[in-house]
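Next comes just one chain, in structure tokens: the form predicted alone.
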Amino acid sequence: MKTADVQNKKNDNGQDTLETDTLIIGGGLAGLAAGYALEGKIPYIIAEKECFPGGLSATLKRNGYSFDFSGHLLHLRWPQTKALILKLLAGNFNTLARDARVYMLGRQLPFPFQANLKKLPEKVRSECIREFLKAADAAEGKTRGKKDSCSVPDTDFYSGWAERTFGKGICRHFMLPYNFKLLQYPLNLVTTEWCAPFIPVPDRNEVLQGAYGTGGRKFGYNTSFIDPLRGGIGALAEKFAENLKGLHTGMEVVSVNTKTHTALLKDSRRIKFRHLINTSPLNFFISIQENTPENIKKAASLLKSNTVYVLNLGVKKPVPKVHWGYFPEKKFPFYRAGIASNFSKYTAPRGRASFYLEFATAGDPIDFESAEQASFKALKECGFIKNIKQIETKMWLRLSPAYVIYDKDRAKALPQISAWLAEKGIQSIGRYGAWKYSFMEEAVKEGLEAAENILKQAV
């Protein structure tokens, strides 16, 4: 595809030289997002290296079953963002009570651990709760009564934080071992700059409540959500792409000139542009720009990320009706595991279901055999499955980068690296442009500012 007012010219070398406004390096939400807005104003190209647009976002189909790149949901919290994503699903969706569930010592509670106690082991349920009131006793002494939460100083670290928060029967239990099972990472590592808006902190009265009591309200960002009713996420990714004259797939960047404004590309043809905006992984960016200074080149080589392999399965019914699981314990080779034909059941054929399973590494690739027979002996002990033989359809899905690894290097690169783009008049977002744990409403959110900034500057 090309956007009707891209000029098409030949350099001093006989190749194409592609001129434009603004070029978007990545055709993810955010990349779209920003197209989506700069359409009919400015002339536009999105640089998307694979076939299909989405990124992340997108949705793979085989034998009937609609694959998504694990478990993307929906959370909206800002007007804009919100009316403008339902306005493009345009009915095209269900609005779901979450139930997510953590498996563990062979039994089920209710997410998030740390608020529903009541269905442990008598021994584990006490210890949970009388670490919880020690670290509770300790919090509010040194704070006179301030509840501590992730507002922390950036010489926290995780492991310490969540002792401090939840005790260490809570975190012995769950919170560590989860964790590190996600993210692959040593926990007295990383920082705690992610924490807030992902890690529910109840407080005593209802920690107290969640294990002796009826249970209280419900935790956590995600507590409903918004799922496409029929094509998966990447509906979403498609309404978006569907009249963006400027979206170019299959065009890879393979560097990137900003002293001449231009993009060399896969197939050796330039485009030569006025704005960037680059959604692509920040490290990946920066290794691709010519005469880069080295104090840049060394902030990015600090930049950390897991790989996170998710395995998709189609099976014949029955199946439980939860939406995922969290599984912290090592006998689960699997961290989560979702049914998302339980989002929406267009996702499956007719008396079918789909499955998405998390593995996370640090990079080493994994054993697809041998991970497949543990995992399907796992989904048969917590109930997912009843038979081996309801299986009969998979796909394996990588994705890396997948979670950002929050630690000291990060905090210390990050700033060097924003201000050298800022220098540049360069925009980098989006969860890998900008280097961070976040969510597609966001990076909607941050692609149509981004272009708002470059349409400001055309005024």
Ligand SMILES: Cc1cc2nc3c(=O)[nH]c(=O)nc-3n(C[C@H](O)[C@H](O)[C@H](O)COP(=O)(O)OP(=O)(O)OC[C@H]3O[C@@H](n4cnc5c(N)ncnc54)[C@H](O)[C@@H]3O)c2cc1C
Second form
Amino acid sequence: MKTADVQNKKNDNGQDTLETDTLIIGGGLAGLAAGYALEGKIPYIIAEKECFPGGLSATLKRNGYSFDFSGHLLHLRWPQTKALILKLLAGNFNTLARDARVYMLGRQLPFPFQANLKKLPEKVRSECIREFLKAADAAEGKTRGKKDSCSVPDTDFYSGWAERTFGKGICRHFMLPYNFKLLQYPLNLVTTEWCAPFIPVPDRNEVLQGAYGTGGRKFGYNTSFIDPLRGGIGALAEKFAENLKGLHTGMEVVSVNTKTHTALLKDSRRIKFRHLINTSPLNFFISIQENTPENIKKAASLLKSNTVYVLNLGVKKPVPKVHWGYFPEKKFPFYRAGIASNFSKYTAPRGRASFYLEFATAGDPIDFESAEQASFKALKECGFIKNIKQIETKMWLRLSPAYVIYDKDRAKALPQISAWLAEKGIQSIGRYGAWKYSFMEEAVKEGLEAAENILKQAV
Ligand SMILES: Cc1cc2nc3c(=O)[nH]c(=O)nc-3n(C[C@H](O)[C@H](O)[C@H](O)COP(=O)(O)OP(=O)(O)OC[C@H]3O[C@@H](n4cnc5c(N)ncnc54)[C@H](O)[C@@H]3O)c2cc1C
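For comparison with the form predicted alone, kindly provide the form predicted in complex with the ligand.
Next comes the full complex, and the chain you just saw is listed first.
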């Protein structure tokens, strides 16, 4: 263990007590970025329970393949974090133009579905357009007062919002089946705060152009993306971790006492801290607090998420050139599948390709063997492979929590929990610490900001 940033003392029971200024729970990108900003300025400990840093943005190696925890692509939007991430990657990256498709009805459409209806069978396309125009008219007030207008749905919830925005046809064929397959939660209970950055909303002309024209501009936050050339996305976490003297892997926090400012570790040692940054899942973090008020425990118990299983495959070539695909139909067991070696050839040995298939559940386990059999058949059907014998390596990974569920319970619980954390001076950040639908750059940004807040107090 590295000791440069901690003082090691024995308590009355002869157990080790480490002392530091700032304890950071979790060594994913949020925790690593916080440590990066504190390094050399004040003592800190990053306690990471796994034996490697990076959290969901780590990369695991097997038989010459580099497997991520599903596709992890960088979409950089803020100057400060962009400059830092690119500096750390030091040229070890590719910038790619997205080639993503929707696989359905035996066809492939460019993504996003709603802006690319042209390749659908005529009957489905005209249903989508008819319903879309009805919804667009209703939104513009042209059908106000008419009985069949689409202004009825309750737009507080995803299914109503989607119906009002895209019409019943686009919803029936893609928006509802795909998002239910992903979230595994009733879409008439899912709220819509998360939609804006992630779901492109083309206007009337753009939808018509995508249905009948020659195809238009690309839509969405991920039209182009950055991916490390060598080492998978884990290359970024490794660069953050490289010079962090306070990073401790294999160190699991099992309880926290905000009155005594101590954390208990799984190996029975304690850490005494002044400041605390949490990046572990918020509901878990509340559950390990000593002396938590009942209303906060209850609020945390209302937070929900899905679980994603990722099946990484090492495959002999040939494979198609697509980056990834969306699969709304039930006959495909996965909701999304990608070919990581099409982002960077270095994720697979020569002559090989690497795939990731994503399966979502509401938390239940999945039967790996039957999921594999169904997936291999589906991969043949969508043209990712020609023959099952091409598959030579596999690795299952479990991500839980994976996608936070936005519902009324979350909207009620989060402000209560946040107020309690603020009272205790705890910063709970990152995708799961803040319990939100966010991305790697945001985790880095929040880590830097949390460290900044602590440094300001130290002045
Ligand atoms: C399926 C999927 C695909 C995604 N794709 C993308 C993408 O393409 N692009 C993108 O930008 N983002 C993507 N994301 C989001 C991205 O993974 C996260 O935003 C980012 O990794 C969050 O980093 P974090 O540090 O907040 O959390 P985490 O990576 O979850 O890190 C938290 C760390 O805390 C540790 N920990 C937990 N409990 C304890 C404990 N008790 N003691 C010590 N340590 C503990 C964990 O082991 C973990 O390492 C995706 C997410 C998912 C689920």
